[in-house]
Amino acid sequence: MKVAVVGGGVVGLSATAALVRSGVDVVCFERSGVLMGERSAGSSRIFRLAHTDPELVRLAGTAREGFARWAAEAGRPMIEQSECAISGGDAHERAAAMDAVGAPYEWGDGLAAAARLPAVVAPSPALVDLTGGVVDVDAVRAHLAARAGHVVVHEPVDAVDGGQGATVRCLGGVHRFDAVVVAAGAGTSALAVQVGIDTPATLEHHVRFTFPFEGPAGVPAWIDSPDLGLHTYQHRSGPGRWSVGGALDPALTHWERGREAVAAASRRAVLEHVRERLTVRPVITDSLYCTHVPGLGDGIEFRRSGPVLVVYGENLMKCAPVLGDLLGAAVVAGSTPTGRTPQPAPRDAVS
C-alpha cells in the first residue's frame, strides 16, 4: 500500500511515523522547510486531561501513554509533569468529565498548586489536573523527525484528487497513491474542498508572549477564564521563561485585520494583564505567532471522501500520539475514526 500524508505538523508527522512503523510505503509532503513549524510551532505546549467531554479526557489519557512510549524510545522526557490549574469558565464541567472517567484531579479553595502560580492573587476555587503539565515540543519534533524525517518531501501540495485511486499534485508533478491523509493545518480546508469535504475555513491570528520568570521548575500550567478580564493560558516554557497567550475579542483577531494589527492588540492586552494580575516582570522577551480556527475549542473531526481521509481541529498537540495511531490504522483499513466536537467555552483560548 502506498500512502501520502499532506502536512508535516505534529499530527501529520505522528501519522507518518505510525505508518512507517507499520511497514507502509508512505510519503509526507510538507510545504515549508521546517517540520512542525507552523501551528505546531514553539518549544512548549500545555498538556492536560481536563476537558468538558469525557471521551476527550479518555483520549488525552491514551495520548499520555503514547507520550510515555515516545519518551522511552527517545530516551528523553516528552512532558514536564507539573500539573495544570483550571480556574473560572467551564472548570466545573471539566471536573465532571474527569469524574466520569476517574481521571485524577483536585478541586477547591486554597489549593497548594494554585498558590504556586505567579499570580498576584491565587485563583480560587480552581481545578488542578494532577497529570497535566507541559509538552516539550522540541523533544517531540526531534523524535518524530528521527522516526519519519527520511520520508518527508518539502514541497507544497497544490491539489488532491480522490478519483481513480488518489493523486497528489505538487511542483514535482502528479503522484499516485492508494490513500491520502490530509493533516495540513491552515491549508486543510483548501485541499479538502477539492474532494467534496467542507471544513472550517475561517482563520484567526494569535500571538503568545514570553516574560522573564524567576520561579522554579514544576510550577503548574494555568488556564484562566475569569468573569471579567482576559481569558489566558500560561505556562513555564523553559528556564527563566513564562509564556502567556490571551483570547481577545474576535473583533480584534479576525483575519482581515492583518497579522501586525492583531499582534499589536494582543501585545497591549497581554501586557496589561501581566502588569495587573501576575508577579512576572512585564517585559516581553519573545513572541510566537500562529493561526487557529475560531469556535472549534477542543473539537477533533475526521472526514473521508473515498481514499482521502481529512483530520482537523484545535489544540491537537496534546493528543498527537493517539491521533497518529488512529490515522495510521484508519488509512490502512479504509475506515474513519469517530470525531469529537464538544461545545467550546466562550472565547476559548488556544491551549
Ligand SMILES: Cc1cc2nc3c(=O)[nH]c(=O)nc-3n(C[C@H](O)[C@H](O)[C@H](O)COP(=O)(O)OP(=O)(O)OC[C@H]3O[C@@H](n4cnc5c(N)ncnc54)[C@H](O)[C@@H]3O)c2cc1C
Contents of the next structure:
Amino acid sequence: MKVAVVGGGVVGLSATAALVRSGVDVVCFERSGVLMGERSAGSSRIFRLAHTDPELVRLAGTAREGFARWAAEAGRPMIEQSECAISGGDAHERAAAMDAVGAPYEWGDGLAAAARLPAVVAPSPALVDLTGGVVDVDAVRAHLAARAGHVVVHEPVDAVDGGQGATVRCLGGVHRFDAVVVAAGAGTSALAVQVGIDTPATLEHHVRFTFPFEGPAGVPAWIDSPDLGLHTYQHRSGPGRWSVGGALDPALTHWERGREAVAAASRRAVLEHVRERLTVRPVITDSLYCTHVPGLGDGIEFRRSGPVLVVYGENLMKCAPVLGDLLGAAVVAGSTPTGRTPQPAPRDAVS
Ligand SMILES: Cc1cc2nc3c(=O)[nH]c(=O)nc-3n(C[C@H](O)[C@H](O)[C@H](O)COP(=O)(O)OP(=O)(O)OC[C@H]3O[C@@H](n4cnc5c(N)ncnc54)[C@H](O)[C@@H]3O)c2cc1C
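Write the structure block of the form predicted in complex with the ligand for the protein whose form predicted on its own appears above.
Okay, now the whole complex, with that chain kicking things off.
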C-alpha cells in the first residue's frame, strides 16, 4: 500500500512515523523547508489529562503512554511531569471527567502545587492534574525527524483528489497513492474542500510570550480562567523561561486586524497581566506566533472522503502519539477514527 501524508507538523509526522513503523510505503509532503515549523513550532507545550470530556481524558492518557514509548525509543524524556494546575472556569467539569476515567488529580488549596506557581496570589482552589506537565517539543521533533524524516519531501501540495485512487498534485507533477492523510494544520481546509469535506476555515492570530524565570524545574504548568481578567495558559518552557499566552477578546485577534496589530494587543494584555499577577520579571525575551481556529478548544475531528482521510482540531500536541497511531491504522484499514467534537472553554485559545 502506498500512502501520502500532507503536512510535516507534529500530527502528520506522527502519522508518518506510525506508517513507517508498520512497514507501509509512505511519503510525507511538507511545504516548508523545516519540520514542525508552523503550529508545532517552539520548544514546549502543556501536557494534561484534564479535559471536560472523559473520552479526551482517556485519549490524553493513551497519548501519555505513547510519549513514554517514544522516550524509551529516543533515550530521552518527552514530558516533564511537573503537574498542571487548572484554576477557575471549567475546573470542576474537568474534575468530573477525570473522575469518570479514574485519572489522578488533587484540589490544591493554595498550599501545595498552586503555591509553587509564580503567582502573586496562589489560585485557590486549583485542580492539580498530577500527570500533567510540559511536552519537550524539541525532543519530539528530533524523535519524529529520526523516525520519519527520510520519507519527507519538501514540496507544497496544490491539490488532492480522491476520485479514482488518490492523487496528490505538486509543482513536480501528479503522484498516485492508494490513500492520503491530510494533516496540514492551517492548510487543511483548502485541501479538504477539494474532496468535498468542509472544515473550519476561519483563522485567528495568537502569540505566546516568554519571560525570564529563576524558578526551579518542576513548577506546574497553569491554566487560569478567572471570572475577571485575562484567561491564560502558562508554563516553564525551559531553563530560565516562563511562557504565557492569553485568550484576548476575539474582536482583538481576528484575521483582518493583521498579525502585527494582534501581536501588539497581545503583548500589551499579557505584559499587564504579568506585571499585576505574576512574580516573574515583566520583560519579554521571546515570542511564538501561530494561527488557530477560533471556537475550537479541545477536541479532534476525522473526516473521510473515499481514500482521503482529513484530521483537524486544536491543542493537538499533547495527543500526538495517539493521533499518529489512530491515523496510521485508519488510513490502512480504510476506516475513520471516532472524533471528539471540539469543546471550547470560555474564551478559549490554544493550550
Ligand atoms: C503558541 C502555541 C501554544 C500552544 N499550546 C499548546 C499546548 O499547551 N498544548 C497542546 O497540546 N497544544 C498546544 N498548541 C497547539 C499545538 O501545538 C497544535 O495543535 C499542533 O502543533 C498542530 O500540529 P499540526 O501538525 O496539526 O499542525 P502544524 O504543525 O501547523 O503542521 C501542519 C503542516 O502542514 C504544512 N502544510 C500546510 N499546507 C500544506 C500543503 N498544501 N502542502 C504541504 N504542506 C502543507 C505546514 O507547513 C505545516 O508544517 C499550541 C500552539 C501554539 C502555536
